[in-house]
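Take a look at this one chain, the form predicted on its own, written out in structure tokens.
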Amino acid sequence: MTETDLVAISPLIFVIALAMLIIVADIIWPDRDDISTGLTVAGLLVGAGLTVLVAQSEAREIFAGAYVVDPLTSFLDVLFLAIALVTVLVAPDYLRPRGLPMAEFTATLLFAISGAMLISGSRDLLVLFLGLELLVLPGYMLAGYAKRDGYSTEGAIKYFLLGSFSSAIFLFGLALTWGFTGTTRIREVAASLAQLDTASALAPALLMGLALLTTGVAFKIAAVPFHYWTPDAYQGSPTPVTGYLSVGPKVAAFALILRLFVEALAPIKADWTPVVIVLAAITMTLGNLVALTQDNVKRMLAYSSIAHTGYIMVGLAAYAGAPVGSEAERAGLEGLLFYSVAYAFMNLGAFAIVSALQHRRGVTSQIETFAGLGRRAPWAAILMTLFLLSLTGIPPTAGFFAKAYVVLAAVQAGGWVSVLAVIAVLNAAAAAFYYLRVVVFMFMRDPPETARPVLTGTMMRAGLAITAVMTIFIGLVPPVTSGVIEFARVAAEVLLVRTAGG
């Protein structure tokens, strides 16, 4: 490895080193949550700056082509670091009153983020799988972080068992794809598949591999009918962890989809496009329908997260269903990436408000907890309303532009994909009922007699400020919106150029 290669991969190395530094610091200064939190926040800001600097250089392949640093890698890495930063800022107000140490939490979170960053630049099937496992194994630990809480333990066990099965299924799919193509390099897999006679049926081994890969990935993004682990894992996990799980692993799984399906399996996209269309339709529909029946806000947001998986898949379906080389292909990938950014901030913001309400032990996330919040803590009610309106897709929030982007891409793609645009709009309208129900409780219900003032620390306020500003700015401030769109466009074009080039 040359010095230039080392610089190219420096953001990933930095995050891993930061996690180790926090462990060492906790050994030297035990029970000093302020030190571990401060180190993590400062380190994540430095890591984001380092990622932006590396992004200024030309795309570069390292480790004999197994890892690439390109605009897509940089786009996703910045997003992953932003997700980690908001999570760390929100966590102390929830963890400290419950006696849960911050150092272990932040170190585990950083190892998970390093797995996500490894996925974003992987161009080898084995490296993709290693990155996936480095992402999900710390995730199991975070889900069960409140180890004295029975719900947390139950959710973590379900998450672990189903996650392990899905990883095994995914690995079998990789093995069959490797056996059929004779290579683990994504570029060479694409070249091998491009030589197939598209007029004939796929070989049984490749067809089985494609089915297993699709199933494994569907588990990771919580697509219906592979979503059963999501509600229990989200409800049982500590609320800051739930916020992270709802966006971090999901965006990382879509990064895996981009590297595997859009780059490696693009030559046979006609064979997996119908599956994506069906999964997108039933995922957003079932997620919204079940969310309508929930009285627990964390569980409601869990099913909402499933529905948003379906919305993001509309962008993937627009790419897959569009003619090769068309504008709709690029629009679909742009929409997927743009939606990921908008969804990350507005969903983290919603879970941050839930965390703020649960600052005191014993406070549940039942919808009654939000009653009268507009009088008890007007700022919290206003911010929660902002995030819920954005999740609904009300203009001019980031969520509106995100939904508009994927819907327009689906319309451009035409065919059966355009039906997804109609389904997405209908689902967005249905989602307004359960999102606005929370708003009604906050402003039109009397607070319970046991309600207490909402207390927040400096870091919680900083985390809420970041999520609120991004949710507003991506929708209302043209330079920010166009900047994110341009970054997404460049990242999408990298994938399209490689697909066209084989």
The other form holds:
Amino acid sequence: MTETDLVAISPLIFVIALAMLIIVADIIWPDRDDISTGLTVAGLLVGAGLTVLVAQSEAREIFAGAYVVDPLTSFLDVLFLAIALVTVLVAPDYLRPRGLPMAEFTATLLFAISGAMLISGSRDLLVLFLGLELLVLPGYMLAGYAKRDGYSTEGAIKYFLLGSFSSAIFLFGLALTWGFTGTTRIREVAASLAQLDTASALAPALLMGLALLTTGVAFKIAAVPFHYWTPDAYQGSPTPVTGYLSVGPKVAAFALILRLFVEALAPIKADWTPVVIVLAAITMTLGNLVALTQDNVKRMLAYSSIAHTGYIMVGLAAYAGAPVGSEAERAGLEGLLFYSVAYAFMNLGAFAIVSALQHRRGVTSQIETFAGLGRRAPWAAILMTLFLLSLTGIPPTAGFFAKAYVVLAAVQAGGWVSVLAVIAVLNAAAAAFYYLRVVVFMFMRDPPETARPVLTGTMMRAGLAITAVMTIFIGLVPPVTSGVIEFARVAAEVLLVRTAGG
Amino acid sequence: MTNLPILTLITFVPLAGALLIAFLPRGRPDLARWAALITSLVSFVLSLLLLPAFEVGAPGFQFKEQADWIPAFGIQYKLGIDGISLALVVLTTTLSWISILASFGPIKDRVKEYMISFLILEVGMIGVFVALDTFLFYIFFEIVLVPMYLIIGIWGGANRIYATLKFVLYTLIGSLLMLVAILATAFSFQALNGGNWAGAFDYEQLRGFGFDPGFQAFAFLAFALAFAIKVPMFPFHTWLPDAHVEAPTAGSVILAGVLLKLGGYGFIRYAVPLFPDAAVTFAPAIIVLSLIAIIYGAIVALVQPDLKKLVAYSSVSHMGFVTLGIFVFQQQGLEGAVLQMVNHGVITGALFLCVGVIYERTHDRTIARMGGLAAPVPVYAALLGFFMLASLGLPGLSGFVGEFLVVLGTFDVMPGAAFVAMLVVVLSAAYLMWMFQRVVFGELSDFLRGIGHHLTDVTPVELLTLTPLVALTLLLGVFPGLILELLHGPVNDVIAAVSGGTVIAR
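Alongside the form predicted on its own that was just displayed, please also present the structure of the form predicted in complex with the partner chain.
Everything in the complex follows now, all chains and molecules, and the chain you saw is the first one.
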């Protein structure tokens, strides 16, 4: 370990220190939510700045190759910090009226984010697993954050049971991989696998390991049929937490896939490609079909997030299905990263609006809550429409470019993956039905007699502004679109160079 | 030609108006109305300025504007027009201000939002006709969807939500598959170009590129499905009657007048020239479907009890002529198809306005409850009669010329099809004249008598919306050459693209 190692990893250390600082501050000044919230917001901005400062254009290995700082790490870290920032901005409007403290919330969230950041640069199977656990354990706590609410507790327990179950499966898979290759270093795993005779069948131990790893990550990204924990956990959690859970752990799990499957397991990608293609197809389709029948917007968004997992997996499938070294490989990973950015902002935005409506206690997330919103709170309704159109994939929003991007990658990859492109767009058309249904309630129904005005705090407005601006700008402002594309390209390229190098 | 980016101005002036209206005070609906009317008039006048400046007969596209948009994929902001787009752009700007003016009375609720939606709709419609980049084209094509969804869904009739969702879902399924085809086209272009993305979405480069026939079949079908739903071609037409019946009057005018043309324009501009081999292969099937649409639309119109539904089904029939004219790949047929699009826009738009006028007074559109309108509202009856005759194709009025040219063109290539298409002249005379007779002639019906003094003749504003359309119908009926001379060049290009393959039945 050298000094420069510490400098390179300073954003991660900073976030952990920030979380601990908030706990201390809360002990000194209890009941001062504003201090912890202010500290978090300022700290996250500093953390993002720090991430940009230490960013490297070339991969830089530290801690004897256990961790790496490369453009992918920086790309993902900034995204994670942005997700945390929006979540913290949105949360007070929901938590305060329910008497839930902010300090514990932000500290727990920051620990989870540090786990995600650990995953993003991890170069070792064990570090990967550590990061994963650091990510999900605070997640269980957040899901059950409203501890007097039965639904919140129920969701948290389901999330915890299935989550730890899948972590165990995943760990078993890691162990088998280690047993087969004799190393936990990702590069050495890849090198060892690259020497296999690809023509013959995989050894049973490795095949078993691969199956367990796939199952484990499929749970984490909530791919069908490993999605059963999602709707209950999402619906039961406090709304800002749901927003975070639908984005943070999901993107982090995709980061894990990039590090594990794309880096370590790339040499045997022919063996896991069919699984990814099939999973992507059924995840999109089933998520959308079930979302069609939901009357609760939170639950609907939960199922729709499953569908979006499917769309992101199309990017992964494009990478996996494309010939080694082809441009489609890069396009698939770029699409995956671009989609993750667009999805993070538009989905957080949609959940932020739900949180804002639930500012008063007792307001449910049933679709009736949205009736006549266009009259009661025009700006909230317009922003919700923006997010929903973006989730549908209507131009010129971020969601449209994201879909176009993964579809383009799938078309480039050809073969069975191009069938996924068609399935993806048909799904997008089906999804329009349930997203637009909310628009119908907002603009085409009259508000109920009992409806009271929607109140939003300054921080909530800031959170909405960030998500809305990003949703519009990624779509409409060419330099921003190109910028995100460019960063995604650089990040994807590093991954491929390393894979090619074995 | 000056350096003024006139196409950008025409397209985005309505957007500027929409933004302006967003900041107008909520309590002043009159301000929003006038702002919308003035903006659409500015766009209209600008589009008229194109007419003298346009060089008739010059090859290729004029008033071109070009800028990089997403250079990584060669996506450009590229605009330009030829004779076909010019005619349709002027049609769009004309019908837009007329529709906005026609909404002054009927739309009393949420005027601001209505006007904003309408202006954004106009941006999308003009954009589709001027875009020369497939990606940009797709974006404009989709932008049209959202305001129309809101216009039907918020200001529509009783069953509006069902109608508007059906409209959106039908259109989306088609257009999203087209998106896949657009991306696939761009990809195969760059793959054959040594991995260079430059020009992969550029219409002028894609055109005549000569894609692999197998790929053409896939891409053509995806494009054709999107456009067939928009036109709408039998059997994809079922969203149209619902959408028309529920839409507010101005929404119906734009829907019939411009939105259906997006489909016809898409066939001529994109589906046929980009994938000529596939177009030739599938032409017989499309011709058969067009004939079915022509006959079927007319027969169903015959039995409609509702005025608006009758006009809606007559649209299915008339638009069948458009697709028929396109897919015979013959000079008169294609020119007739474009002319028919313009004429149908004017005449059917006017018919919907007429239905709107009577609906404003009676809040009913049932033909059986009407009768004897000639006595109390003579001017209205005359106008309705005029457009009815134009719609059934009376020589001397514009409706005749387009259909005649299409039939002539078809006769040249496949006489049997021409004969079938001719049959519809009888049918359309039947359903239109029967409708007119039941609504206008005879004793004043009890229902209308109950309306009493509310049954007034057309107001000056309504007259102002209908008169330009009367003038256009007469003008294009007598001098169809005004538009036809714009079409010779572009139509020849389309035929040249197709005749690389074998022309059918020759």
